[in-house]
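Shown next as C-alpha coordinates: one chain only, the form predicted on its own.
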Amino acid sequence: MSRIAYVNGRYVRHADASVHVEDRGYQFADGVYEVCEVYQGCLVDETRHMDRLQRSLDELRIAMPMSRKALGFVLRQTVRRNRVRDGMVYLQVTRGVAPRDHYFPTVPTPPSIVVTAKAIDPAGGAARAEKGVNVITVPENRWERVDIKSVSLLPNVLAKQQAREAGATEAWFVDADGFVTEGGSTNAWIVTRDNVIVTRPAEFGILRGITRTVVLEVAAREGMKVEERKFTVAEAKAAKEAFNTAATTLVMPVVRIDDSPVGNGAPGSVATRLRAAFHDLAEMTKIR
(Lines of atoms letter the chains of each structure in order from A and count residues from 1; the text may use other names and numbers.)
(Lines give C-alpha, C1' and ligand atoms only; values in the text may rest on other atoms or scores of the structure.)
Protein backbone atom coordinates (compact mmCIF):
# COMPACT_ATOMS: atom_id res chain seq x y z
CA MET A 1 0.00 0.00 0.00
CA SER A 2 1.32 3.45 -0.93
CA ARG A 3 1.90 5.88 1.91
CA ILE A 4 -0.27 9.00 1.97
CA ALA A 5 0.72 12.53 3.01
CA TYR A 6 -1.40 15.60 3.70
CA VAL A 7 0.02 18.70 2.01
CA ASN A 8 -1.79 22.05 2.14
CA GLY A 9 -5.32 20.74 1.91
CA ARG A 10 -4.78 17.62 -0.18
CA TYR A 11 -4.08 13.97 0.57
CA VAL A 12 -1.50 12.78 -1.94
CA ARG A 13 0.76 9.81 -2.50
CA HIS A 14 3.80 10.15 -0.25
CA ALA A 15 6.06 9.70 -3.28
CA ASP A 16 4.38 12.67 -4.99
CA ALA A 17 4.21 14.99 -1.95
CA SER A 18 6.00 18.31 -2.45
CA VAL A 19 6.13 21.93 -1.33
CA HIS A 20 6.97 25.06 -3.30
CA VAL A 21 10.66 25.89 -3.79
CA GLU A 22 10.09 29.22 -2.01
CA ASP A 23 8.38 27.76 1.02
CA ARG A 24 10.06 29.52 3.93
CA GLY A 25 10.55 26.22 5.74
CA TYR A 26 12.80 25.15 2.88
CA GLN A 27 14.52 28.51 2.46
CA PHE A 28 14.93 29.61 6.10
CA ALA A 29 13.86 26.75 8.40
CA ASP A 30 11.05 29.18 9.24
CA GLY A 31 8.65 26.70 10.78
CA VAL A 32 7.87 24.31 13.60
CA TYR A 33 6.89 20.68 14.00
CA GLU A 34 5.40 18.10 16.33
CA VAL A 35 5.64 14.31 16.50
CA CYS A 36 2.87 12.29 18.16
CA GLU A 37 3.12 8.64 19.04
CA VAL A 38 0.43 6.32 17.70
CA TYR A 39 -0.06 3.45 20.12
CA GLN A 40 -2.53 0.61 19.65
CA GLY A 41 -4.74 2.75 17.44
CA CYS A 42 -4.63 5.83 19.68
CA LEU A 43 -3.01 9.24 19.39
CA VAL A 44 -0.86 9.74 22.48
CA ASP A 45 -0.95 13.09 24.33
CA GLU A 46 -2.62 14.94 21.47
CA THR A 47 -3.74 17.83 23.70
CA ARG A 48 -0.26 18.54 25.03
CA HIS A 49 1.27 18.31 21.56
CA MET A 50 -1.28 20.77 20.19
CA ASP A 51 -0.68 23.12 23.13
CA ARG A 52 3.06 23.05 22.43
CA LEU A 53 2.48 23.54 18.71
CA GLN A 54 0.42 26.64 19.45
CA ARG A 55 3.14 27.98 21.74
CA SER A 56 5.88 27.40 19.14
CA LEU A 57 3.79 29.10 16.44
CA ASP A 58 3.08 32.04 18.74
CA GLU A 59 6.78 32.46 19.53
CA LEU A 60 7.58 32.67 15.80
CA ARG A 61 4.46 34.72 15.01
CA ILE A 62 3.10 32.12 12.58
CA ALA A 63 -0.66 31.66 12.41
CA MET A 64 -2.25 28.31 13.21
CA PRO A 65 -3.12 26.93 9.74
CA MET A 66 -6.59 25.74 10.79
CA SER A 67 -8.69 25.20 13.89
CA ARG A 68 -7.49 22.63 16.40
CA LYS A 69 -10.57 20.53 15.69
CA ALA A 70 -9.82 20.52 11.96
CA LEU A 71 -6.16 19.78 12.61
CA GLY A 72 -7.10 16.84 14.82
CA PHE A 73 -9.26 15.52 11.98
CA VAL A 74 -6.32 15.78 9.55
CA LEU A 75 -4.03 13.93 11.95
CA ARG A 76 -6.53 11.10 12.31
CA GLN A 77 -7.24 10.92 8.59
CA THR A 78 -3.53 10.71 7.82
CA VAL A 79 -3.06 7.93 10.37
CA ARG A 80 -6.10 6.05 9.02
CA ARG A 81 -5.10 6.40 5.38
CA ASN A 82 -1.68 4.98 6.21
CA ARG A 83 -3.24 2.20 8.31
CA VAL A 84 -0.94 2.93 11.23
CA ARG A 85 -1.80 1.16 14.46
CA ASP A 86 1.59 1.67 16.12
CA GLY A 87 3.98 4.34 14.93
CA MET A 88 4.09 8.10 14.65
CA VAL A 89 2.41 11.05 12.97
CA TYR A 90 4.55 14.05 11.98
CA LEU A 91 3.15 17.56 11.64
CA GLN A 92 5.04 20.56 10.21
CA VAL A 93 3.85 24.15 9.83
CA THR A 94 5.89 26.88 8.12
CA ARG A 95 5.30 30.57 7.48
CA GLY A 96 4.32 29.69 3.94
CA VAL A 97 5.39 30.50 0.38
CA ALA A 98 6.76 33.95 -0.43
CA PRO A 99 9.55 35.50 -2.53
CA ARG A 100 12.85 34.86 -0.76
CA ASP A 101 13.50 37.65 1.71
CA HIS A 102 14.71 37.55 5.29
CA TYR A 103 11.87 39.84 6.37
CA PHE A 104 8.43 38.38 7.05
CA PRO A 105 6.21 38.49 3.94
CA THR A 106 4.46 41.86 3.56
CA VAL A 107 1.58 40.29 1.64
CA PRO A 108 -0.70 38.03 3.73
CA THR A 109 0.67 34.51 3.30
CA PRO A 110 -1.15 31.37 4.45
CA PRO A 111 0.98 28.96 6.49
CA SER A 112 2.04 25.71 4.84
CA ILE A 113 1.17 22.44 6.55
CA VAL A 114 2.41 18.91 5.99
CA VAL A 115 1.32 15.79 7.88
CA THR A 116 2.78 12.31 7.44
CA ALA A 117 2.40 9.05 9.33
CA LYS A 118 4.36 5.83 9.40
CA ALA A 119 4.19 2.51 11.18
CA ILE A 120 6.89 1.52 13.67
CA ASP A 121 7.12 -1.98 15.08
CA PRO A 122 6.91 -1.59 18.89
CA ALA A 123 8.89 -4.80 19.29
CA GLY A 124 11.98 -3.01 17.98
CA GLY A 125 11.78 -0.33 20.65
CA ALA A 126 11.13 -2.91 23.34
CA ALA A 127 14.19 -4.87 22.25
CA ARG A 128 16.38 -1.76 22.39
CA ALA A 129 15.02 -0.91 25.84
CA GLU A 130 15.88 -4.39 27.12
CA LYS A 131 19.47 -3.95 25.96
CA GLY A 132 19.88 -0.20 26.53
CA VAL A 133 21.60 2.35 24.29
CA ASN A 134 24.89 4.24 24.25
CA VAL A 135 25.25 8.03 24.13
CA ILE A 136 28.17 10.35 23.48
CA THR A 137 28.63 13.91 24.71
CA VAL A 138 29.14 16.90 22.39
CA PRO A 139 29.54 20.65 23.02
CA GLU A 140 26.32 22.66 23.06
CA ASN A 141 26.28 24.76 19.88
CA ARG A 142 22.59 25.48 19.27
CA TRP A 143 20.70 28.76 19.43
CA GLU A 144 19.24 29.73 22.79
CA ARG A 145 15.59 29.23 21.84
CA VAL A 146 15.60 25.45 21.84
CA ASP A 147 12.34 25.69 23.82
CA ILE A 148 10.70 26.35 20.42
CA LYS A 149 10.22 23.13 18.46
CA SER A 150 11.68 24.64 15.31
CA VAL A 151 12.56 22.72 12.14
CA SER A 152 16.03 24.30 12.35
CA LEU A 153 17.81 21.13 13.46
CA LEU A 154 21.21 21.13 11.72
CA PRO A 155 23.27 21.01 14.98
CA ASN A 156 21.07 18.11 16.10
CA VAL A 157 21.60 16.31 12.80
CA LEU A 158 25.38 16.68 13.03
CA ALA A 159 25.39 15.52 16.66
CA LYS A 160 23.24 12.48 15.87
CA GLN A 161 25.49 11.57 12.94
CA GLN A 162 28.57 11.90 15.16
CA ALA A 163 26.87 9.55 17.62
CA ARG A 164 26.13 7.00 14.91
CA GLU A 165 29.70 7.08 13.67
CA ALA A 166 30.85 6.47 17.26
CA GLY A 167 28.59 3.43 17.56
CA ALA A 168 26.07 5.24 19.77
CA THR A 169 22.37 6.00 19.41
CA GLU A 170 22.21 9.52 20.84
CA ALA A 171 24.37 12.55 21.60
CA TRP A 172 23.94 14.62 24.75
CA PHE A 173 24.72 18.32 24.40
CA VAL A 174 26.91 19.77 27.16
CA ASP A 175 26.93 23.50 27.92
CA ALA A 176 30.00 25.67 28.53
CA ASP A 177 29.82 24.97 32.28
CA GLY A 178 29.93 21.20 31.83
CA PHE A 179 26.23 20.53 32.42
CA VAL A 180 24.15 18.25 30.19
CA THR A 181 21.33 20.08 28.44
CA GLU A 182 19.50 17.42 26.39
CA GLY A 183 19.92 14.91 23.60
CA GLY A 184 19.85 15.52 19.88
CA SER A 185 16.23 14.32 19.80
CA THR A 186 15.53 13.41 23.42
CA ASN A 187 15.46 14.72 26.98
CA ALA A 188 18.26 13.43 29.24
CA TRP A 189 17.85 11.94 32.74
CA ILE A 190 19.93 10.24 35.41
CA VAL A 191 19.15 8.31 38.59
CA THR A 192 21.54 8.98 41.46
CA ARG A 193 22.95 6.36 43.80
CA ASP A 194 20.29 7.51 46.28
CA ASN A 195 17.53 6.68 43.74
CA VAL A 196 16.73 10.31 42.95
CA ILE A 197 15.60 10.93 39.37
CA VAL A 198 17.28 14.06 37.97
CA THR A 199 16.54 16.03 34.81
CA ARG A 200 17.36 19.57 33.77
CA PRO A 201 14.62 22.18 34.35
CA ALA A 202 12.68 23.02 31.20
CA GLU A 203 12.46 26.75 31.77
CA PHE A 204 15.58 27.43 29.68
CA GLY A 205 18.06 25.51 27.57
CA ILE A 206 15.94 22.48 26.67
CA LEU A 207 12.67 21.59 25.00
CA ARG A 208 9.80 20.84 27.35
CA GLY A 209 9.26 17.31 26.10
CA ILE A 210 5.74 15.93 26.21
CA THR A 211 7.06 12.49 27.11
CA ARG A 212 9.20 14.20 29.76
CA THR A 213 6.07 15.74 31.28
CA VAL A 214 4.27 12.41 31.43
CA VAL A 215 7.31 10.67 32.94
CA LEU A 216 7.35 13.27 35.72
CA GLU A 217 3.71 12.41 36.43
CA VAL A 218 4.43 8.68 36.37
CA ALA A 219 7.32 9.15 38.78
CA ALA A 220 5.10 11.13 41.15
CA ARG A 221 2.42 8.44 41.03
CA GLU A 222 5.00 5.75 41.71
CA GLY A 223 6.34 7.65 44.71
CA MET A 224 9.74 8.26 43.17
CA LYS A 225 11.80 11.28 44.20
CA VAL A 226 12.55 13.73 41.38
CA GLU A 227 14.81 16.77 41.23
CA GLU A 228 14.66 19.18 38.31
CA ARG A 229 18.21 20.53 38.31
CA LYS A 230 21.33 20.58 36.19
CA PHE A 231 23.74 17.66 36.26
CA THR A 232 27.29 17.32 34.94
CA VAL A 233 28.71 14.70 32.64
CA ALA A 234 30.79 13.40 35.55
CA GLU A 235 27.68 13.00 37.69
CA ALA A 236 25.93 11.19 34.85
CA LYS A 237 28.81 8.77 34.41
CA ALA A 238 28.79 8.05 38.15
CA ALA A 239 25.00 7.64 38.29
CA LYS A 240 23.14 4.47 39.08
CA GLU A 241 21.06 4.78 35.91
CA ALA A 242 20.51 7.09 32.95
CA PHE A 243 17.82 7.27 30.31
CA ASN A 244 16.40 9.32 27.46
CA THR A 245 12.77 10.23 26.76
CA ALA A 246 10.99 11.13 23.52
CA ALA A 247 7.68 10.41 21.81
CA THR A 248 9.27 7.93 19.42
CA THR A 249 11.35 6.08 22.04
CA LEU A 250 9.38 6.59 25.28
CA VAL A 251 11.76 5.84 28.18
CA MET A 252 15.00 4.44 26.76
CA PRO A 253 17.68 3.22 29.21
CA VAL A 254 21.22 4.53 28.63
CA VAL A 255 23.92 2.00 29.53
CA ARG A 256 27.06 3.82 28.36
CA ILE A 257 28.10 7.48 28.18
CA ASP A 258 31.15 8.04 26.00
CA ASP A 259 33.51 5.26 27.15
CA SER A 260 32.00 4.84 30.63
CA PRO A 261 29.37 2.23 31.54
CA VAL A 262 26.45 3.57 33.57
CA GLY A 263 25.83 1.59 36.75
CA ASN A 264 26.37 -2.06 35.97
CA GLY A 265 26.14 -1.43 32.23
CA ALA A 266 22.58 -2.76 31.94
CA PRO A 267 19.14 -1.10 31.96
CA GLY A 268 18.11 -0.15 35.49
CA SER A 269 14.92 -0.82 37.40
CA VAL A 270 13.79 2.82 37.55
CA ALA A 271 13.88 3.39 33.79
CA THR A 272 12.28 0.00 33.19
CA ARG A 273 9.48 0.77 35.65
CA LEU A 274 8.82 4.21 34.16
CA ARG A 275 8.67 2.77 30.66
CA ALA A 276 6.24 0.04 31.67
CA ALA A 277 3.87 2.53 33.33
CA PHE A 278 4.06 5.30 30.71
CA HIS A 279 0.84 4.61 28.79
CA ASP A 280 -1.13 4.29 32.03
CA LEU A 281 -0.93 8.09 32.47
CA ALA A 282 -0.49 9.33 28.90
CA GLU A 283 -3.57 10.78 27.23
CA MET A 284 -4.91 8.18 24.80
CA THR A 285 -7.32 9.36 22.09
CA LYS A 286 -8.86 6.62 20.01
CA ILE A 287 -8.54 7.02 16.23
CA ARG A 288 -11.92 6.05 14.86
Second form
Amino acid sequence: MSRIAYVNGRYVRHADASVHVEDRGYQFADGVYEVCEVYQGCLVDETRHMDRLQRSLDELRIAMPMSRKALGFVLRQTVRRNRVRDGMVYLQVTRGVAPRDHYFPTVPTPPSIVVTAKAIDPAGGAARAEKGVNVITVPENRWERVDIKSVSLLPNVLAKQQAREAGATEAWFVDADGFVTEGGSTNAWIVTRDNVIVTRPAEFGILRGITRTVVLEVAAREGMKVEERKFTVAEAKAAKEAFNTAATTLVMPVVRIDDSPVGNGAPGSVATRLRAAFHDLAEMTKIR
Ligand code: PLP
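Take the protein just shown as the form predicted on its own and give its structure as the form predicted together with pyridoxal-5'-phosphate.
Full complex below, order starting with the chain above.
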Protein backbone atom coordinates (compact mmCIF):
# COMPACT_ATOMS: atom_id res chain seq x y z
CA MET A 1 0.00 0.00 0.00
CA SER A 2 1.47 3.39 -0.91
CA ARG A 3 1.62 6.00 1.80
CA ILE A 4 -0.43 9.19 1.68
CA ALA A 5 0.53 12.65 2.95
CA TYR A 6 -1.63 15.71 3.51
CA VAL A 7 -0.04 18.82 1.96
CA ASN A 8 -1.79 22.19 1.98
CA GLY A 9 -5.31 20.95 1.46
CA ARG A 10 -4.66 17.82 -0.60
CA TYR A 11 -4.02 14.17 0.11
CA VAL A 12 -1.19 13.09 -2.19
CA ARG A 13 1.05 10.08 -2.64
CA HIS A 14 3.79 10.30 0.00
CA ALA A 15 6.40 9.74 -2.70
CA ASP A 16 5.15 12.84 -4.57
CA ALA A 17 4.47 15.04 -1.54
CA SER A 18 6.40 18.30 -1.68
CA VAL A 19 6.41 21.93 -0.62
CA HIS A 20 7.73 24.92 -2.54
CA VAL A 21 11.49 25.66 -2.50
CA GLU A 22 10.73 29.01 -0.88
CA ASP A 23 8.74 27.57 1.97
CA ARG A 24 10.02 29.38 5.04
CA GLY A 25 10.23 26.12 6.93
CA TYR A 26 12.74 24.89 4.37
CA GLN A 27 14.74 28.12 4.20
CA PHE A 28 14.61 29.44 7.78
CA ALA A 29 13.24 26.57 9.93
CA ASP A 30 10.41 29.07 10.43
CA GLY A 31 7.79 26.64 11.63
CA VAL A 32 6.61 24.26 14.32
CA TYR A 33 5.58 20.64 14.60
CA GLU A 34 3.86 18.04 16.73
CA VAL A 35 4.19 14.27 16.91
CA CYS A 36 1.27 12.28 18.33
CA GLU A 37 1.29 8.62 19.12
CA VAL A 38 -1.31 6.36 17.51
CA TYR A 39 -2.05 3.48 19.88
CA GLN A 40 -4.43 0.64 19.11
CA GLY A 41 -6.42 2.76 16.69
CA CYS A 42 -6.57 5.79 19.00
CA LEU A 43 -4.99 9.21 18.78
CA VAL A 44 -3.13 9.79 22.04
CA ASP A 45 -3.36 13.10 23.91
CA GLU A 46 -4.76 15.09 21.01
CA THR A 47 -6.01 17.92 23.25
CA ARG A 48 -2.64 18.50 24.87
CA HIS A 49 -0.79 18.30 21.53
CA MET A 50 -3.18 20.81 19.97
CA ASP A 51 -2.81 23.12 22.97
CA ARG A 52 0.97 22.99 22.63
CA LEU A 53 0.76 23.53 18.87
CA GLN A 54 -1.36 26.63 19.47
CA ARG A 55 1.16 27.90 22.01
CA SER A 56 4.15 27.30 19.69
CA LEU A 57 2.36 29.07 16.83
CA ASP A 58 1.42 32.00 19.07
CA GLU A 59 5.03 32.38 20.25
CA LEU A 60 6.22 32.59 16.63
CA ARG A 61 3.23 34.69 15.53
CA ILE A 62 2.15 32.15 12.90
CA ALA A 63 -1.60 31.79 12.37
CA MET A 64 -3.32 28.47 13.09
CA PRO A 65 -3.87 27.19 9.52
CA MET A 66 -7.40 25.90 10.16
CA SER A 67 -9.83 25.33 12.99
CA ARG A 68 -8.89 22.74 15.59
CA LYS A 69 -11.85 20.66 14.55
CA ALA A 70 -10.69 20.65 10.92
CA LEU A 71 -7.13 19.86 12.00
CA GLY A 72 -8.40 16.95 14.08
CA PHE A 73 -10.22 15.69 11.02
CA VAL A 74 -7.06 15.93 8.86
CA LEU A 75 -4.99 14.10 11.49
CA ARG A 76 -7.54 11.27 11.65
CA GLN A 77 -7.99 11.14 7.91
CA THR A 78 -4.23 10.89 7.36
CA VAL A 79 -3.95 8.10 9.94
CA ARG A 80 -6.89 6.30 8.32
CA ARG A 81 -5.65 6.64 4.76
CA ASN A 82 -2.32 5.15 5.82
CA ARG A 83 -4.07 2.36 7.74
CA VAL A 84 -2.05 3.09 10.86
CA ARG A 85 -3.23 1.27 13.98
CA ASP A 86 -0.02 1.74 15.96
CA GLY A 87 2.53 4.37 15.07
CA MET A 88 2.64 8.12 14.84
CA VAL A 89 1.18 11.12 13.09
CA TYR A 90 3.42 14.09 12.29
CA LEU A 91 2.10 17.61 11.80
CA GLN A 92 4.13 20.58 10.62
CA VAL A 93 3.06 24.19 10.17
CA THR A 94 5.35 26.85 8.72
CA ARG A 95 4.98 30.56 8.03
CA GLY A 96 4.32 29.68 4.40
CA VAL A 97 5.85 30.37 1.02
CA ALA A 98 7.30 33.81 0.26
CA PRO A 99 10.30 35.31 -1.58
CA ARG A 100 13.32 34.66 0.62
CA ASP A 101 13.66 37.50 3.11
CA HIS A 102 14.30 37.29 6.83
CA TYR A 103 11.42 39.67 7.62
CA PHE A 104 7.96 38.20 7.88
CA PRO A 105 6.10 38.33 4.53
CA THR A 106 4.42 41.71 4.06
CA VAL A 107 1.57 40.33 1.97
CA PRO A 108 -0.94 37.90 3.47
CA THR A 109 0.68 34.46 3.29
CA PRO A 110 -1.15 31.30 4.30
CA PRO A 111 0.80 29.00 6.62
CA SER A 112 1.92 25.72 5.03
CA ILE A 113 0.65 22.55 6.60
CA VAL A 114 1.89 19.01 6.17
CA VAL A 115 0.61 15.88 7.92
CA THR A 116 2.12 12.41 7.58
CA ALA A 117 1.42 9.17 9.38
CA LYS A 118 3.56 6.10 9.83
CA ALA A 119 2.94 2.64 11.25
CA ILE A 120 5.45 1.52 13.89
CA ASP A 121 5.52 -2.02 15.21
CA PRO A 122 4.97 -1.70 18.99
CA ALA A 123 7.06 -4.83 19.51
CA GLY A 124 10.20 -2.85 18.61
CA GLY A 125 9.66 -0.28 21.37
CA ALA A 126 8.72 -2.99 23.84
CA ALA A 127 11.93 -4.91 23.07
CA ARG A 128 14.04 -1.76 23.46
CA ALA A 129 12.32 -0.98 26.76
CA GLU A 130 13.11 -4.46 28.05
CA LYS A 131 16.80 -3.94 27.36
CA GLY A 132 17.05 -0.22 28.08
CA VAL A 133 19.03 2.33 26.09
CA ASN A 134 22.33 4.15 26.46
CA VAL A 135 22.70 7.92 26.52
CA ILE A 136 25.68 10.21 26.19
CA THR A 137 25.97 13.72 27.60
CA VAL A 138 26.77 16.75 25.43
CA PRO A 139 27.05 20.47 26.19
CA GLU A 140 23.79 22.40 25.82
CA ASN A 141 24.17 24.55 22.69
CA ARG A 142 20.58 25.34 21.76
CA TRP A 143 18.77 28.66 21.83
CA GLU A 144 16.83 29.66 24.92
CA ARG A 145 13.36 29.08 23.45
CA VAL A 146 13.42 25.29 23.37
CA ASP A 147 9.98 25.49 25.02
CA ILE A 148 8.72 26.20 21.49
CA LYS A 149 8.43 23.01 19.44
CA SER A 150 10.10 24.54 16.40
CA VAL A 151 11.45 22.58 13.45
CA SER A 152 14.84 24.19 14.06
CA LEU A 153 16.51 21.02 15.35
CA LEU A 154 20.08 21.16 14.07
CA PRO A 155 21.76 20.90 17.51
CA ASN A 156 19.43 18.00 18.31
CA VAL A 157 20.30 16.28 15.03
CA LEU A 158 24.05 16.66 15.63
CA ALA A 159 23.78 15.50 19.26
CA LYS A 160 21.73 12.44 18.39
CA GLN A 161 24.07 11.48 15.57
CA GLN A 162 26.99 11.80 18.01
CA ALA A 163 25.06 9.50 20.35
CA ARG A 164 24.52 6.94 17.62
CA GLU A 165 28.21 6.98 16.71
CA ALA A 166 29.00 6.35 20.39
CA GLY A 167 26.69 3.32 20.51
CA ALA A 168 23.88 5.20 22.29
CA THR A 169 20.39 6.19 21.19
CA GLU A 170 20.01 9.54 22.91
CA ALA A 171 22.12 12.53 23.92
CA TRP A 172 21.31 14.45 27.10
CA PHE A 173 22.12 18.15 26.87
CA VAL A 174 23.93 19.52 29.93
CA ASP A 175 23.78 23.23 30.80
CA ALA A 176 26.77 25.39 31.77
CA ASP A 177 26.21 24.59 35.48
CA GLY A 178 26.37 20.82 34.93
CA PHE A 179 22.61 20.19 35.07
CA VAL A 180 20.88 17.95 32.54
CA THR A 181 18.29 19.84 30.51
CA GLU A 182 16.71 17.15 28.29
CA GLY A 183 17.45 14.70 25.52
CA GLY A 184 17.72 15.50 21.81
CA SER A 185 14.14 14.33 21.33
CA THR A 186 13.06 13.27 24.82
CA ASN A 187 12.68 14.56 28.37
CA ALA A 188 15.17 13.20 30.90
CA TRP A 189 14.38 11.69 34.30
CA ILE A 190 16.12 9.91 37.16
CA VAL A 191 14.97 7.91 40.20
CA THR A 192 17.11 8.52 43.29
CA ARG A 193 18.31 5.86 45.72
CA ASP A 194 15.40 6.99 47.96
CA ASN A 195 12.92 6.24 45.17
CA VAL A 196 12.20 9.88 44.33
CA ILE A 197 11.44 10.54 40.69
CA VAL A 198 13.24 13.69 39.54
CA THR A 199 12.80 15.70 36.36
CA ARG A 200 13.69 19.24 35.42
CA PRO A 201 10.93 21.86 35.80
CA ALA A 202 9.41 22.74 32.44
CA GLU A 203 9.34 26.50 32.98
CA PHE A 204 12.69 27.06 31.33
CA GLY A 205 15.31 25.17 29.33
CA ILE A 206 13.23 22.23 28.10
CA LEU A 207 10.22 21.36 26.00
CA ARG A 208 7.18 20.61 28.14
CA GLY A 209 6.74 17.08 26.84
CA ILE A 210 3.19 15.80 26.66
CA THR A 211 4.44 12.37 27.73
CA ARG A 212 6.20 14.08 30.65
CA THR A 213 2.93 15.70 31.75
CA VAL A 214 1.05 12.38 31.62
CA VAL A 215 3.88 10.50 33.38
CA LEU A 216 3.73 13.02 36.23
CA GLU A 217 0.03 12.15 36.57
CA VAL A 218 0.74 8.43 36.41
CA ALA A 219 3.40 8.78 39.12
CA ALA A 220 0.96 10.69 41.35
CA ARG A 221 -1.71 8.05 40.86
CA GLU A 222 0.77 5.29 41.69
CA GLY A 223 1.68 7.13 44.90
CA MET A 224 5.27 7.69 43.77
CA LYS A 225 7.23 10.65 45.08
CA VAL A 226 8.18 13.22 42.43
CA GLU A 227 10.40 16.30 42.57
CA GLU A 228 10.51 18.74 39.70
CA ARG A 229 14.03 20.05 40.09
CA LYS A 230 17.29 20.12 38.17
CA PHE A 231 19.72 17.21 38.51
CA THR A 232 23.39 16.98 37.59
CA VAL A 233 25.11 14.38 35.43
CA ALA A 234 26.90 13.10 38.56
CA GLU A 235 23.56 12.64 40.35
CA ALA A 236 22.15 10.82 37.32
CA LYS A 237 25.14 8.47 37.18
CA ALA A 238 24.67 7.65 40.86
CA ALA A 239 20.90 7.24 40.51
CA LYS A 240 18.96 4.02 40.95
CA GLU A 241 17.23 4.45 37.61
CA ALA A 242 17.03 6.82 34.68
CA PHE A 243 14.61 7.07 31.80
CA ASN A 244 13.51 9.19 28.86
CA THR A 245 10.01 10.11 27.76
CA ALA A 246 8.55 11.08 24.38
CA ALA A 247 5.37 10.42 22.44
CA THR A 248 6.83 7.72 20.23
CA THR A 249 9.15 6.03 22.72
CA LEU A 250 6.89 6.48 25.80
CA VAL A 251 8.86 5.71 28.97
CA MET A 252 12.24 4.34 27.87
CA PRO A 253 14.61 3.06 30.58
CA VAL A 254 18.19 4.39 30.39
CA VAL A 255 20.75 1.80 31.50
CA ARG A 256 24.01 3.62 30.76
CA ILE A 257 25.05 7.29 30.86
CA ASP A 258 28.37 7.87 29.08
CA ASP A 259 30.58 5.11 30.54
CA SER A 260 28.58 4.56 33.74
CA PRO A 261 25.91 1.89 34.12
CA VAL A 262 22.79 3.22 35.86
CA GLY A 263 21.83 1.21 38.95
CA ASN A 264 22.42 -2.46 38.21
CA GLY A 265 22.62 -1.75 34.47
CA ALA A 266 19.13 -3.06 33.74
CA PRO A 267 15.76 -1.28 33.36
CA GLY A 268 14.36 -0.31 36.74
CA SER A 269 11.00 -1.11 38.29
CA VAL A 270 9.80 2.50 38.44
CA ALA A 271 10.34 3.14 34.74
CA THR A 272 8.77 -0.21 33.90
CA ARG A 273 5.68 0.55 36.02
CA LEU A 274 5.29 4.01 34.54
CA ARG A 275 5.57 2.61 31.03
CA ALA A 276 2.97 -0.09 31.72
CA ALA A 277 0.47 2.40 33.20
CA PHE A 278 0.98 5.21 30.68
CA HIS A 279 -2.02 4.57 28.43
CA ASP A 280 -4.37 4.32 31.41
CA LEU A 281 -4.06 8.05 31.96
CA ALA A 282 -3.29 9.37 28.46
CA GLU A 283 -6.24 10.79 26.56
CA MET A 284 -7.36 8.29 23.92
CA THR A 285 -9.66 9.22 21.08
CA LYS A 286 -10.80 6.64 18.57
CA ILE A 287 -9.66 7.29 15.01
CA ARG A 288 -12.59 5.56 13.31
N1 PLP B 1 12.16 17.24 24.31
C2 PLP B 1 12.46 17.37 23.00
C3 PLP B 1 13.61 18.21 22.59
C4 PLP B 1 11.67 16.72 22.04
O5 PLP B 1 11.95 16.85 20.73
C6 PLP B 1 10.60 15.91 22.46
C7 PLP B 1 9.75 15.19 21.50
O8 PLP B 1 9.93 15.26 20.32
C9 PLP B 1 10.34 15.78 23.83
C10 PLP B 1 11.14 16.48 24.73
C11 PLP B 1 9.21 14.94 24.33
O12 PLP B 1 7.98 15.55 24.06
P13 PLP B 1 6.64 14.70 23.92
O14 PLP B 1 6.50 13.91 25.18
O15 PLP B 1 5.56 15.73 23.78
O16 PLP B 1 6.79 13.84 22.72
